[in-house]
Amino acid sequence: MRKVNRGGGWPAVFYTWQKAREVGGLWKLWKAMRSKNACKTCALGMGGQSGGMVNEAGHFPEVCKKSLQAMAADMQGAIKPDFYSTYTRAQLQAFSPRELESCGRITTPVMLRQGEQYYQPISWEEAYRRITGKLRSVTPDETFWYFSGRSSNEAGFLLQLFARIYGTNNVNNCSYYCHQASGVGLTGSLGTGTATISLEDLDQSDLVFVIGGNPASNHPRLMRTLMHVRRRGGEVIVINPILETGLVNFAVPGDVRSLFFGSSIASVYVQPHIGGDLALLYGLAKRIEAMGAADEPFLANQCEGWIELRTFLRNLSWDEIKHKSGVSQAEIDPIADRYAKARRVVFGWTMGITHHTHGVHNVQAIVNLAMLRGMAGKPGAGLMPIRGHSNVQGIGTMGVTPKLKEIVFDRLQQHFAVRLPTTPGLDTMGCIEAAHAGKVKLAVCLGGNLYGSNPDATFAAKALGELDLIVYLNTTLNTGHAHGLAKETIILPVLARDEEPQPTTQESMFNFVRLSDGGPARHDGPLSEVRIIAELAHRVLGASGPIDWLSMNNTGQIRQAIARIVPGMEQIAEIDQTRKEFHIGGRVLHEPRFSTPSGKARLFIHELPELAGDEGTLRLMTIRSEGQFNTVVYENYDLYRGVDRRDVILLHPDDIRRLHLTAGGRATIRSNAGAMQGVLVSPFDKIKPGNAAMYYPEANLLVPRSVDPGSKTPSFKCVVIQVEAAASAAQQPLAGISSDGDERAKSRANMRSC
């Protein structure tokens, strides 16, 4: 397909009313994304009381399309009737991500039995009977409940209350599987583990590293931020493998200038090997310490560990560096120049650095090169962990984790008059493997695709297999109903968040919380998150016990709870009354005070981990396309890459020629954890040689199960494989992998018989 120079302008302008189009017209749409709703996409914040298309700063027009691609999904018809009855098990697995997605709204409870070929719609009562006698007939312990993004704060705050007081702390979320090592990592440093900024700090930045991450593609929203800091003389600096073009220019659609002519984003833009970027990150902060840029009285006075951060620099020699990071001094030098003549500088990154089995580390490195120079505790400055979804921060504030911090831990059990399981619960990787082991029965999800986000496909599927049931909360299809399958799967269908009945809470990643009004259902049949998970609970924990569960049907009797039990969220109480959302105290640090038990932040030191791989392997980074969603796929093709299908693997004309391949021709790729065949060799001279890169969920067979030890965070993003050309038998397209124009065209019919 054809690439484009820019990312954002005219293409984004003309999808919109493409959109348009597929929901009944512009007006219908513009109608929803203007609804009093926190937008359903990237953790940015916006919408919310001062209305759609408005962020947490105020502005107006903000908009972008994920935002629209999420609110079209939700826009569509209902899934006819005869949908189950005409497609197989087999028939479902062969559908692609996109496919999926694109069949329609659930409207109905279905099930299907181990041994069945198709789901069947059972009543909700029927729902509502199997879940709670497989609930009563399993030890606690036997259970594990995930979260997903998507949901609301109130839904998250019960669904974890009911967890533990039916009794486990088998309670974990899709962070586990992102930003867990960024929560983890700022811990350790700062004692807090969300951003240490404010929108509004952005704007006062003359300096954004954006570390590891792809936000022209994946939080477009950022754009316009990153436009004007480089409009008012401002740098931004990209450390990532691919130059992305949206990273390099973005016509900002909302912007009349940049929509005609486009903005540069990148300053500098530096491309190590996958896997590099701790390494790159000591040889800035190296380069810092030896220019004397050192904010030595900051250091001295609001810092543990510098003296032996100091000596650990100096005595660490740049070809260390080089080798690995496969970035020279040559290229870090005019990095570190430009840090140290700013004078406020946001570190932002995502799960280019968080998906490495050492993604802890290479956070706590991040916040060292803040610490050298001041660049947290001040206005304009700060740590900036760019989330992927709407409400994941949410749901962590919320208690969805294993362990709860001691004093939400002491105020559940004060407030409730309830005693809390303490044995240790655990993280998603830990409930996957334990299913596998046949130690879990039973799996609650609410919201998400837990198949499709975990590595090692195979195993994944194999371990959900193992359960006797899963139920899962959803509002459309995903690969996780047709590869996730326990002895028996229930889908229950839910409303989307501005559909609700009642209003409920988002957090951005700014620790903004949102008020969302809801709205009408577009559909009968599905219900609200918190009506099903107090009508279980109900049925389950019964009406004696302390909590009247049916009662907590009613948002605003879960915010009242909220209020006096998570810190910092005191004004959720009375948030549908005074309309005025708010940042949860103690987050935002506008000074060097940190949450540590001396109140200074912690210094670490890291032994530079070797490059993964030799000459015969290709380090291999999963990635979203610009037409998808975490695992949701809207789009085959990748508009930015100009790529125009999904089973490729893109790799460096040196290195195909290297690898002996065929530009165009089909390979086996191999790892650790399995291989898929048929895989379209694209030629991609983006990426540093050495390197490889193919769309996830698709490419999480390959992705082994090994984890960052601190966060239980898979490492998605450096995967070593074997490229090999394919013998003739294997040249076939991949089953569920939507590839050419045919192929698309075949999808669309199934979507019309959907």
Ligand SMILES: Nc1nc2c(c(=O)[nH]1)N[C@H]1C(S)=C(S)[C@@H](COP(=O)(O)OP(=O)(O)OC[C@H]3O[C@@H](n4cnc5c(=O)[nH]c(N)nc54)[C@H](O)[C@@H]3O)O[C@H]1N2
The other form holds:
Amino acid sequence: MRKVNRGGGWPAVFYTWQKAREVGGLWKLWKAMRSKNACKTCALGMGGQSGGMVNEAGHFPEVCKKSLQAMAADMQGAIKPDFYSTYTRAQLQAFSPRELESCGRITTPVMLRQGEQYYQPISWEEAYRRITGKLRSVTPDETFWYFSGRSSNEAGFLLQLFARIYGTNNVNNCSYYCHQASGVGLTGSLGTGTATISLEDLDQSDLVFVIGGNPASNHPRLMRTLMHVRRRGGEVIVINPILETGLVNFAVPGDVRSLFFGSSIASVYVQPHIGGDLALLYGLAKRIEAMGAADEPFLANQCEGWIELRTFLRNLSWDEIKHKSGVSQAEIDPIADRYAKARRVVFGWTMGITHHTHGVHNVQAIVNLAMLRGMAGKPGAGLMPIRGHSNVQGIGTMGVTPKLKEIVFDRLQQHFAVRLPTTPGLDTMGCIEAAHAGKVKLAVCLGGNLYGSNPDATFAAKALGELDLIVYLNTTLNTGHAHGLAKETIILPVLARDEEPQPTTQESMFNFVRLSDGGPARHDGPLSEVRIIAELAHRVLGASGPIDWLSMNNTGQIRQAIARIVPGMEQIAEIDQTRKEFHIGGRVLHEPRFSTPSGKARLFIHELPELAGDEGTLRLMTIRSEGQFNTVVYENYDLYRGVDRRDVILLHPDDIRRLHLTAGGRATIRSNAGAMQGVLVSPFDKIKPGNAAMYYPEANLLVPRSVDPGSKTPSFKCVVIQVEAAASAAQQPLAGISSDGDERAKSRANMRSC
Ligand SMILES: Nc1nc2c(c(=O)[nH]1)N[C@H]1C(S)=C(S)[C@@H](COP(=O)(O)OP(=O)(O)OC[C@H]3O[C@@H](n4cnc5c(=O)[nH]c(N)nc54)[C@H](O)[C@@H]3O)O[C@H]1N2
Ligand SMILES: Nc1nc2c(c(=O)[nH]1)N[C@H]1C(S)=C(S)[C@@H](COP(=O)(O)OP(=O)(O)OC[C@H]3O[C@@H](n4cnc5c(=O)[nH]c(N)nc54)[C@H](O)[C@@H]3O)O[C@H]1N2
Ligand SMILES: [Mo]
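Right, and the form predicted together with this ligand of this protein, after the form predicted alone?
What follows is the entire complex, opening with the chain shown before.
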């Protein structure tokens, strides 16, 4: 595998040509990319009414590889009719995530029953009949409803409304496995659960912290912003156990100077141990206070808990900080110096912060640090959870959470003249555990891959296997359709955002609501999500109730309701006439008045956790490669980390020696959730010794079900593992999920025809 020494650049440009060839030409891809629809990938957001490849500040061209990948995936041909009668369940289980994705678009409802070997195509009528029959025969709390973050606001709003009027609060979204700790942490500290800044604020900042994330791969369009911060003479501070190539140097494809010469990104790069951020963040705060750089008037007037926090920081020893973070005072001081000098600072973070059993604490330690120098509640400065899915924030705003905000609950009851359930609903992990315990009979999944995104894949498969029926609404096949099988599994094919017959809306991580025009369907067969939901609700709840569900197959009508019910969303009522996209009211904080009961920000003191593991073990993070979007794998290689396959464990050469392993040899990895055999040991000197990395979703066999008590988010980034050299060098790789090498080889050979 050729190593690259910077992110982005020409490889990204060449990739565009390659993708264009795959979908039938550059013009076709260009037209699709420029259509007036919100980008399908990350929540940084672009597109909408200003046209594709334009960001919220109007900048064009904004390009990234993964938006091309997602578009090309939706432009694939249909799965052929004989596919389902060709591949058995076992063969589908042997397919890799990449092979499943490249089977093509799902265009007909299909069903697979326990004991049967093949999915069989069924009519929409039969699918509706089976689903409604089951919904009528179980009690509401024997169901759960999982939402991914790719669907529209309208579909999210409608399905949660249906589920609640049906009678359950077991309604949740992929955020529980993603940024929930950010929402909970920020709400506790500031009374708001989302970013406090807009994209324009970021463009005015003179220091940006990038903590626990790899935006060069996962939010590439943030890289232009970071490049500009550096060009303005500002600083970018990266906190990450891996020295990520693209965060050191990145060639922004849309910028000629950067494309040819590359741009320096990080001005300081510090590598804590996995899970060491909390100690590092408190260490930074300690240093700021000791330097006399704390904004005392701000802390006294706008915050609560400063005196207690100051005492805590003063009593904290540098030994403890070093021991629990892996970072010494000598490395922390230069960061503190830069922070003390900066005037407008933005704190950005992603999964390296939230995927821990102390995720909420991590987020609150970031807020503490920001408050210490008054870095929220003014232009150009603030808190920025860098969100994942393109509409995950919108799905949350629409009320796809077990507990609704009081005001939304009251308004829903009033507006629709209905009574909603008040029983506590379950979070995502709670639903999986309840299913495992046999307490759930039916699950409805709007998009996503609930099986593939779960920790403890063995447990998840067993839990879903206990269900009588699972219903997936998806565009393409994923590992959930092969392993996340209930006694009866039904897949319903849906239209992608840019194929919708009616306009839909999405919300970016900067609280900006975009209007997507939709467009012509690429295939006969898939239906709009909203249409499917309206039809199901009509059949289950009947025409006699207070809501005419069939009339809800109209996204304009749904937006009228959203405007009246969800605070800050008033402007959505007319968006299809005015075409005016907007920031949700009350979220961007330019004044230091917080939405806590006292109006002040709360500072939190949290005990610093010990680093996980001991001498004989390693801490394992499960991460994304540059060639995947979550459980969907587009390319097996990870260009920036110089890795050309996925069945690997990335280990520092010191650890390879210490554990008597061989670089390029095979190993068995064990955790208290499971074991994976035949994993290739790949030397990777950019990771801090003592820590290891493997690719998600394959490594979910190893991730235990321990969750953060505050946010219920699993600790995907901190799995204690033992690594043992395989007894025989000939031991075959297991590539994670498959357990049948022959079956796998057979499927591979057959794949060429699908
Ligand atoms: N290309 C692409 N883009 C994506 C996605 C994708 O799969 N592919 N997924 C989308 C989604 S849903 C999300 S949530 C985001 C995810 O975006 P990220 O959070 O950037 O992605 P991950 O690969 O989960 O996290 C990886 C980073 O966290 C670091 N890390 C791991 N453990 C720790 C720790 O304990 N402390 C610190 N400080 N850092 C740590 C890793 O070294 C790595 O750089 O990306 C979104 N965008
Ligand atoms: N070990 C480990 N596990 C993790 C993570 C990790 O870092 N490590 N990350 C976690 C995170 S951050 C997240 S967000 C979750 C991801 O969890 P999910 O959101 O559940 O999973 P995805 O892989 O993004 O879902 C992909 C599927 O979405 C479908 N899809 C695409 N577009 C549409 C659409 O427009 N409508 C509908 N209905 N379906 C569509 C496609 O069929 C595709 O197969 O995984 C979590 N799990
Ligand atoms: Mo995510």
